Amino acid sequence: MTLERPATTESSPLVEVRNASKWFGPLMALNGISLEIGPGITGLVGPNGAGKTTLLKLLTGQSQASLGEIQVCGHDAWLAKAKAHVGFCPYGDATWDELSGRRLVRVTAGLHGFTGAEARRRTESVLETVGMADRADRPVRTYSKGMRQRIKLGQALVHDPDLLVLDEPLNGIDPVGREGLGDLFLRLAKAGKAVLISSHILNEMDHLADHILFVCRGKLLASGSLETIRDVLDDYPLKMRISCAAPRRVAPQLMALESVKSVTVQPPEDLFLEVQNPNRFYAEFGEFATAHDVDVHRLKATDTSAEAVFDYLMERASRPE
């Protein structure tokens, strides 16, 4: 199947949240947060009570911000043009059991409006897209969890929107699943679609998205790719291996350099560095190994996982300022 190009553009963003803020009576939800979403994968992360399943109420227009603005497509998210713009698959599986997975989803094809030939085709289309075209007939109650998120994600394409939006779509799905959703998602981004995935799994964002919101106490920590994140984060301890010749020599010269912490030798050729300030480490070993000869075989960063930096920034938002 072809998936359907989106109207918009590559080059501009499809959501705009400036300065954002929720909050029920006394609780401040979200706290003027900015962002911009465009085409590909975003991953949004969080612990719980982070603020991330507010931000997404305010994204798919389930809710109004108390301050600030949200737009998607150049359109309030409130409004009704907006949400024509947004699929949204939820985290919850409340729906009507008893229907077929056929069924359910030509009836959201008609709650957006599409009905007779039209809302058969759309059908059709979204579940060979989601992989369920062969086994949609079956009452959904009889599903395992990944038809069931496979399902829902057909109900939020079938109206072909520019922005989708999932609510912890790997949640309780085998290994399986999860590489045959993340396939998915990776093929609808392609297609020029903006996909946002809510997830604790953070391990799997480090190979699906593009771009990564850290959301905790209600603020936006970071955001960028993990590598940009990164750059910007100069004290975050990095751990580094490094293989090379003659390991044992190399370790205390290493030890010199203002920006390592740390070094743990590991027969035959590894060590195992703990360094301060990556920009500024990797000038200095740049550096030091040439004034030294040193033969290095590989030099790498062991922990540029999205957990890790998520813990990084937990632990950095949690000081006293």
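C-alpha atoms forming the largest set that superposes within 1.5 Å between two forms make up the rigid core. Numbering follows the first chain given and starts at 1. Values in this document were obtained by computation on a predicted structure and should not be read as measured data. Compared with the form predicted in complex with its partner chain:
- Fitting the two forms on the rigid core leaves the C-alpha of A245 displaced by at least 2 angstroms between these two forms.
- Relative to the superposed rigid core, L67 undergoes a CA displacement smaller than 2 Å between these two forms.
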Given for the second form:
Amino acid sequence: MTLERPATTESSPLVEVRNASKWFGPLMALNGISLEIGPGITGLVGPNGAGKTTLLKLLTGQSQASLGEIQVCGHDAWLAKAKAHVGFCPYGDATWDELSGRRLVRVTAGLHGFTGAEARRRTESVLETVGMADRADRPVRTYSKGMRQRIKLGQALVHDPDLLVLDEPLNGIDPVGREGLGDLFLRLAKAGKAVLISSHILNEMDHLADHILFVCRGKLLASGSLETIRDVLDDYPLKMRISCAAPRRVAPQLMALESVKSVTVQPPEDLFLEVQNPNRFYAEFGEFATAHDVDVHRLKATDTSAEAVFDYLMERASRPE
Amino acid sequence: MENTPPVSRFAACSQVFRLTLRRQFFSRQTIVIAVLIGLALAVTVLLSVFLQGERNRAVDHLASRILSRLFVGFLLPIISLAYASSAISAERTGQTLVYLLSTSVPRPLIYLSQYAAVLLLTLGVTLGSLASLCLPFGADGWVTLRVFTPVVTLATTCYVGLFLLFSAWVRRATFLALAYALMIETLTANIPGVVKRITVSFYANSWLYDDSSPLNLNPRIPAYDPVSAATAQWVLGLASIGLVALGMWLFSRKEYD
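What about the form predicted in complex with its partner chain, after the form predicted alone?
Every chain and every other molecule in the complex is listed next, the one we just looked at coming first.
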């Protein structure tokens, strides 16, 4: 499988969800969600029961929305035409365990309508891509969790889909395996694919996702890059860490800046700040550092991680309206 | 990869067919069926040995007791349900159905391909075991085989349609199919009255009891009131088509967890 950036980059989203709701009897699993997914890695984050799996089922055509529309590459996600553009790596270990890894991918190629030499070529190419070419002749039942994830990823990629939907792909994978799979997701994203990853491992999302969808109780709480979402949470002061020479001297001067709410000194060289308006702070701090000749070694926001943003969003969502 | 890869819907359906055939054949059901057929075969061989000098009696026993009662009345629905009721529900309980439903094959065609695979396998087993039960009786056995073959073929087609519909409908389809086979097909089909007309075995037996049959089989219970062979063939044929169409419709609309 060749992973190359496509010659033309389309600006229209691959996935469009408009006002999608889903009921299971009296239970409302999704409540009027609207979102778009384009090329790159999108993280889908939310607590258990938030509606992540329901959303993935709708996107992959396993379920139909009770209300609203879900389009994948311009087709209703429920229809077979849309599924030709989607690769799905479901949660859990279940596969056709009696088959070998190579046979499993080959069967999936066949299920997508590829035959003979083309099916073989795609199978070998995708096994190479997921790093399983040398272990693909063993039955899947003998595979470790990481190998299963890779082979499941292989079957999802064999028809070269535009949208790759991965439900907890890093669950149970060791750190080395996670790094390998993460690199693969990044390569796929660079090749112009839309990769949607549902995960509860929030710190992985920091490194991987360009865009994050936070869902809770069937609603989309926020969508965008972590920085953008964090900026919008202006009722939660941004926490910053500044490493510089002579922090005790700099601390009172920093308190004079309008955007700074509090400063804590942690010797030998760290300052921890709470900042009300990040953009204003960055402008003020630039001028301040130049004017006072501050030797800054490091300037870093400490609560823009997916986990921190998620906690803020959850706290905000739990407030009475 | 190229933007317009050569894909074939027929190839995709044939992959569903091969996968279903393989998974059903290499399953526990095949072992259970082999044991049941082995027992029936042992009874048949013993019968042929004991009644070696009484040719007419032996053939009569084969047709009326072994084939009509044991095979058509019990083994045929059991073999059909073993393969058909597990085809979709086993994929569902094994959480592998999602892989079939994620492909670009339209759901009705997935169902139809699975039906074709299960039907081929079930017909292979039922007709193969029918032949093996008839063979020990020599030339008379061949006559009996010729009479039973079309009946078993059409009844199998109908049973597979019914039990595959169960499989698409409920998660534990095998339990439902077993309850149906034992309560409805076996019990109801052997009591007087019109209720038995909802069973497949009634029409299969009616076909066998038809006057045109060279075996001269008769109902075992009074007031059985069989329909003609032609009616039985129409009912079994139309029911098969209707059950497959209903299954395709259900499978194309149902959301599986």
